[in-house]
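This document starts with one chain, in the form predicted alone, laid out as structure tokens.
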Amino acid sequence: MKIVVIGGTGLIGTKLVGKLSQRGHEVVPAAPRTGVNTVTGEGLAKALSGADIVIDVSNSPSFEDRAVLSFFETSSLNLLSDEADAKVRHHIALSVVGADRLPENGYFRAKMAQENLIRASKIPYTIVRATQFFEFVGGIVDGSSDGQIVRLSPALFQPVASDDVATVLADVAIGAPFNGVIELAGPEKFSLDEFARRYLVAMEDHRKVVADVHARYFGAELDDRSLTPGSGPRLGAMHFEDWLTRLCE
């Protein structure tokens, strides 16, 4: 089959044309820096042509509210319109778990402007809703640091490898569409404030984390329920420490 991956140079993008190329498909990462921008419209028509599959895990280059919702509107527009001409059989998006719950959130109301742009299309989708990736409790951690003080909500969290996410979206590709939402998670929870202070840990960081329920995550206030996925969810297979422990080594 010939799959197009669109964001396909980036962190989950290079991992999953990798898993797909090992299968045996026809991959084509397609991104600005590959001549593929989904923005503009260049080069998208040619990527598509002959496409059997198209997977969306670009994102957008700005998290500011008014631009990342321009991104994602505009992108999945321009995406749809081709891929009906081009006859394309199954879309598949990556989304985020909380998405529908967390409309202070900028980025998650842009995703769900793009999740509802897929619904309303004729195209047969799957939309899989992740977790956040291991890969950004960096930026978490920074982006909620006051100097040496790290306040985080003490919600519970059940973050997920990118490895495994290239590798469920690699499987979702070569199944039939769901035309639904499919949730993907860690394979273990715990709270947003100790998931940065085992990072710390392992990084030697001094830096000190205060659990506050009030503390927001990019804008919103947490519960237990914004960040974590319903009943039967996806999991990953990586555990948080066997991460740190490689990104350690």
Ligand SMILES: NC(=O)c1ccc[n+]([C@@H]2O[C@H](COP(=O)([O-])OP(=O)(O)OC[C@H]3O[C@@H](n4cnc5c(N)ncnc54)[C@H](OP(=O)(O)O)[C@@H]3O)[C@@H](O)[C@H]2O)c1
Contents of the next structure:
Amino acid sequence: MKIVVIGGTGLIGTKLVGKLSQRGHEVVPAAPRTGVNTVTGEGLAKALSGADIVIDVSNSPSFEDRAVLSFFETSSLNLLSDEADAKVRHHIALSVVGADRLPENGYFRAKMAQENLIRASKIPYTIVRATQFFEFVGGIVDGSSDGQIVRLSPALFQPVASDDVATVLADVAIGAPFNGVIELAGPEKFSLDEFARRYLVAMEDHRKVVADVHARYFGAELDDRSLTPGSGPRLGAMHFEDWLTRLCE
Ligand SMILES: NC(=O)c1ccc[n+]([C@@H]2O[C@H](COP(=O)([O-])OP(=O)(O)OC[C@H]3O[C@@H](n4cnc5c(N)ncnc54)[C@H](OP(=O)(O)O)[C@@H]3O)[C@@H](O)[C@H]2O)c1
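Can you switch from the form predicted alone and show the form predicted in complex with the ligand instead?
After this comes the whole thing, all chains and molecules, with the earlier chain placed first.
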């Protein structure tokens, strides 16, 4: 089976390409670095020729509101059009839990635009919405820091290891299209400020985390439902403390 991984050189993409190759599939990592650009269309039709499955784990180089929207709209339109020509049987995309619940967040709006283009296309699909990756917690802390103070919402948070995300995507790739959304989260949930505190302790970083119900998460106030999955999500196996221990080894 030929599987094309759009964004196959990124954090998730690299792990996914490795896992699918280990399972014996013909896997093509497609990204600007390998000569495939979904925004300009360069190299795309050739990469998709003979492909059975496409998994889109690409990401925008810029997270500025208009740039990220333009990236996911243009990329998805080009990709879905070329996939239709290549008669791809299953399109899988990685989105974010809560993408439909935080319209104040420009990145989430862009992910919804991507999802809606997939739903409107005729290609059988599965959308996997994951919670934030453990690898992203440091970025959240930095984005919420003002000197030595990190102000974060105490809303519930349930991040997941990127390795578990890649495993679930590999499983989804060999299954039938779900034509809907599958949610994926980490094995435990507690408050966002507490995740940040544990991260900083492990990093021996002395910044102080302050819980503030009005602290905005990339433009949006959070409640306990904003970033956590609904009922029956798939759960990753890796716990945050174990991931931190490995990170610091
Ligand atoms: N971070 C989180 O917590 C989180 C949570 C849930 C879902 N997600 C989703 O997970 C996905 C993957 O994230 P990631 O952190 O693995 O991304 P990443 O490490 O930043 O990798 C981005 C990938 O996209 C590729 N790319 C960039 N521009 C492209 C273009 N024009 N055409 C084709 N490929 C292009 C990059 O290729 P080059 O190497 O050539 O630049 C790279 O392979 C994203 O869609 C994101 O929305 C993220």
